[in-house]
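In the block that follows, a single chain appears as structure tokens, in the form predicted alone.
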Amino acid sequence: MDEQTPKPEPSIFERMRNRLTPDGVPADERGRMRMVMESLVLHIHPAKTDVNSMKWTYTWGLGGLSALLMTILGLTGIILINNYTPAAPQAYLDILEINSNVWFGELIRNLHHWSANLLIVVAVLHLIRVFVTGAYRPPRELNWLIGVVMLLLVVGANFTGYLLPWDQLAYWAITVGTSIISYIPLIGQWLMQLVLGGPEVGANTLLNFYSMHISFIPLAIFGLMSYHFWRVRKDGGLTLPKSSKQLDDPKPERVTTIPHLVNREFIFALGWSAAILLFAMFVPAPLEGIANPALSPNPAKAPWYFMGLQELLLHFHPLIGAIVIPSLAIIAIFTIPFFDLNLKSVGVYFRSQRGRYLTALAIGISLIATPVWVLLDEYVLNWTLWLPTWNTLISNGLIPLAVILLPVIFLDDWIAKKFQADTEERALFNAAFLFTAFIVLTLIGIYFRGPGMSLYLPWNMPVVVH
């Protein structure tokens, strides 16, 4: 009987405890190192993984790509720190030195710059993927909040790092970007001076931004990221598509994380690393002339990821465009897990077939309505001229906001009656509509705003000589 009963294979945890190889024999030094690496992997991954969760078309590897980009940023950042002085004008001279005389210095700076920009895009896409699959619902609401905080920190890391080259592009982008802080009621001016270290962007600002960029922000991101990955496992792993839960077999196929999942992740990381490296080799990070506070470019634009906000400031009173609208958006993002509690569609892209149709409809309407509204507000609507005696907060703030919100409310009511959309489908429709509008505003600000922040077609943009 004993001869017919096969001896069970020791688990990874038993092997680690007893220092055994996969064959059950005592491990040598190399075997012990391998077990240490396996234990690190299994801190963020379960020992076995559902085959359905390994499909790239479900997660697109966005969480792993974010971690890879953070790793690249950490490694390249350490090299750059060793060749950089956070003082004006020496900072600019150090950048020139890095580009010219440090071995692979320009390539390292390019890698750092483009990885930072790509990280914003990937983090936003990751948040969208979690949203459209309903993966923020209980018990994952805490991890959703952590993810939103990390996205804000990533934007903060990019913003503080933007100033460090101390060139014209960086100086005036930060000047425009930080001016938004001054619109916060009561404490705006005080807070802006605290951030800048004075009344305007200067040497103290550079030192403040450098300190935040290399200490608090990256430490917070890496700490939250570690907890975020651990929490994914703690909450039961990835949310799976509904179809995978309805298989005839009540126990879906599971494979060992090592090597099946780890090999895929390694190949994915290798491919993206090669692509980013190749891009950095041929596309240099931007660098203009040294910062000159006396010479303002026309137009002076914020960093690209704040161009949507800058565009809003052209259409609304600063309190509405810079504070109220962004604050409402952030509050909505933070609180959605506590209102959308339907667990039936967790893991299903866009909730349902109707949800997919409504999302496409929302994107299409927004792609048409947003540019039309921008053109009307630029050339037709002029509330302050029509209501000269009214407070500008009302004439150029609350009234335009009401003009925007009323059609959104009517659209929401229309899809509820026309398509019998439920609460989660309506939330999906509104989110898709508003996010698409923000993307369109960002693109208009980047490509269609010229001197004086007037509207121009990109190919008709006047050439400004400084």
The other form holds:
Amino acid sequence: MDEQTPKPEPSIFERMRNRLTPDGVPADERGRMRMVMESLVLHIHPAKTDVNSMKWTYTWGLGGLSALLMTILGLTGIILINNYTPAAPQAYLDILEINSNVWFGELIRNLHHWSANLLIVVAVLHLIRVFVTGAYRPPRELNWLIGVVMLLLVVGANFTGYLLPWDQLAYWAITVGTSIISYIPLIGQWLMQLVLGGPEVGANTLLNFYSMHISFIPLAIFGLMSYHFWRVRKDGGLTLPKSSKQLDDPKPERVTTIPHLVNREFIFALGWSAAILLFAMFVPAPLEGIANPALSPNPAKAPWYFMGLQELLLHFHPLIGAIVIPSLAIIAIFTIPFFDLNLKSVGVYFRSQRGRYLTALAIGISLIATPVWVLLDEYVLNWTLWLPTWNTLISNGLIPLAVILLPVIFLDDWIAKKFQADTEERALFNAAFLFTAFIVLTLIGIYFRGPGMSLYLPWNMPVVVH
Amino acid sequence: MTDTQSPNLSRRDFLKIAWAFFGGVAALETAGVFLAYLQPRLAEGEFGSVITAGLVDDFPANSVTHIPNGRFYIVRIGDGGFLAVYHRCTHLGCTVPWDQTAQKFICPCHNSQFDQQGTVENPPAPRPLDLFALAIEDGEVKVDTGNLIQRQTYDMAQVVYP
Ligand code: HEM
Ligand code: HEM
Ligand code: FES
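Cool, the form predicted alone is there; where's the form predicted in complex with ligand HEM?
Full complex below, order starting with the chain above.
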């Protein structure tokens, strides 16, 4: 009789649960591998992962951290929209309201602000990691290019976001930043007005920036991110770390992605989320008085990530400082994978023992040479005064450019002869030298420039009261 | 099969070229529409239109008067001539205040300095302060803020007399 009674129907809740997670995480390896392959999200991973590629000290998790920050930015950005009006002066009043009258408003804004700034640092560190391990070499050139585009978009997102609070800081940083565009030959003035939606930063600019900030730029980044991840798998997974002594492949040892990789990623994301949350709880995002187009603060500085560029502007004719040098740098970064094709040292930090030494040497020389050059140019060299009849593009542009390029070329030549450095070690040396110079310029711009953009010691910085 | 020897274009090649040509034209048109759509929008009576700064007699000789909603200074030089000087620094766009004691425009951002007529006295500004077209009608000083004049030097032809 017992056999006759039908099994009780599973309840609606049980059926729902069964549909969502059919069997839970399978206990056997095979099942867990199948789970990865059948899941949309986990599908970005292979079913089994090389243990070597999971070493913390190889990737430092920098790409993953960038992705986490993008997620935080997307989530906090979408809810900020609900309390923000992209109109002047309402935007500023809305930020005040977010900071004082909206539940958790200040926390959300701080999270968005600090994640955005951290993302620039982390994405650049990720680029450096990829560069110094040679991970951009074939077949990964395309992923490098996508990465560079994403980095430019991240800077664009930061720059458009910077205007949105509509305070004095925002207004003048964007004024100074967008004025750089006007120095592009022929189309500069027109392009600047197109970006601003008028002759100066105003209500139209705010609307233009807002629409870019919440639609085109994030869509493009998220789209490219998916492609970036897919390409990592397509290119055969990550490059594998090697020590410079033993260049041959280390013995591959593969483990199942669940739980070995997934658990690590989960804990990493959780730890960083906690750290960022804590930081955002205690450190408020800056906000100054409402934007006042009639009153420029002294000094008016660009956003911190453009401070190196601003420093160049103080030393060069704007066409050279703001257009030629940055364009050359971006072209160099874009084309590196197509010049430097040595596959032998992929996965070795700094290429070789000698590469490591040369990198340290380049950083050391640059740390001394850059401040010396800034001081010389500030207080001693004055080409426009010495060559008053010359066009400033030459006296304040090409001549100072030659003054810094000659030592760079000389150094490159010297290490090639003295250390028998090969092409890839020379590329490394020059990149380390120039990048360190850029960081030093950025720090000088942030900490040593005061009123009238004169040099001061940070602890003697005068404050101008308006 | 395409006949590469044939002096005439094969039908297939012709269609290919035609498709590419009209596709390219359509793409350019779309880009043009987008650019035109994004052109700066101007409102009547605001910055960008003709602004009445005041009566000729409101401005004594050798004076500099800020007209904030027009973003310019009315400079009346010693001999009674007028200039409308845009208050935006030609270096990177900061608003340049007139320093009455120094008798100069001194930019707070990177310390460019300009004399009363807007000529550069101290770089980094690469050229004199820009001007707006100025006209005097029925004793009123009118400034067309949509008509920006960039100049490399100051010369008397820029001055307008009542
Ligand atoms: C790469 C991603 C992003 C970056 C780097 C970024 C950066 C920024 C920055 C620097 C600010 C100024 C914050 C402040 O100082 O107050 C900001 C504000 C803002 N962002 Fe984003 N953002 C990103 C993505 C998004 C997304 C996806 C949205 C919405 C869909 C969004 C919506 C907003 C809104 C509404 C504001 C104004 C509120 C405020 O200023 O706090 N953002 N963003
Ligand atoms: C929003 C920005 C970015 C995100 C979210 C992102 C994400 C990732 C992730 C998760 C990985 C896996 C390994 C790792 O963490 O190192 C990776 C690898 C890689 N990324 Fe990015 N990335 C970003 C920007 C960049 C940039 C700026 C570059 C370089 C210009 C770049 C080039 C690469 C390359 C070449 C790899 C493969 C590395 C290897 O095989 O060792 N990415 N990226
Ligand atoms: S903006 Fe006036 S000196 Fe730079």
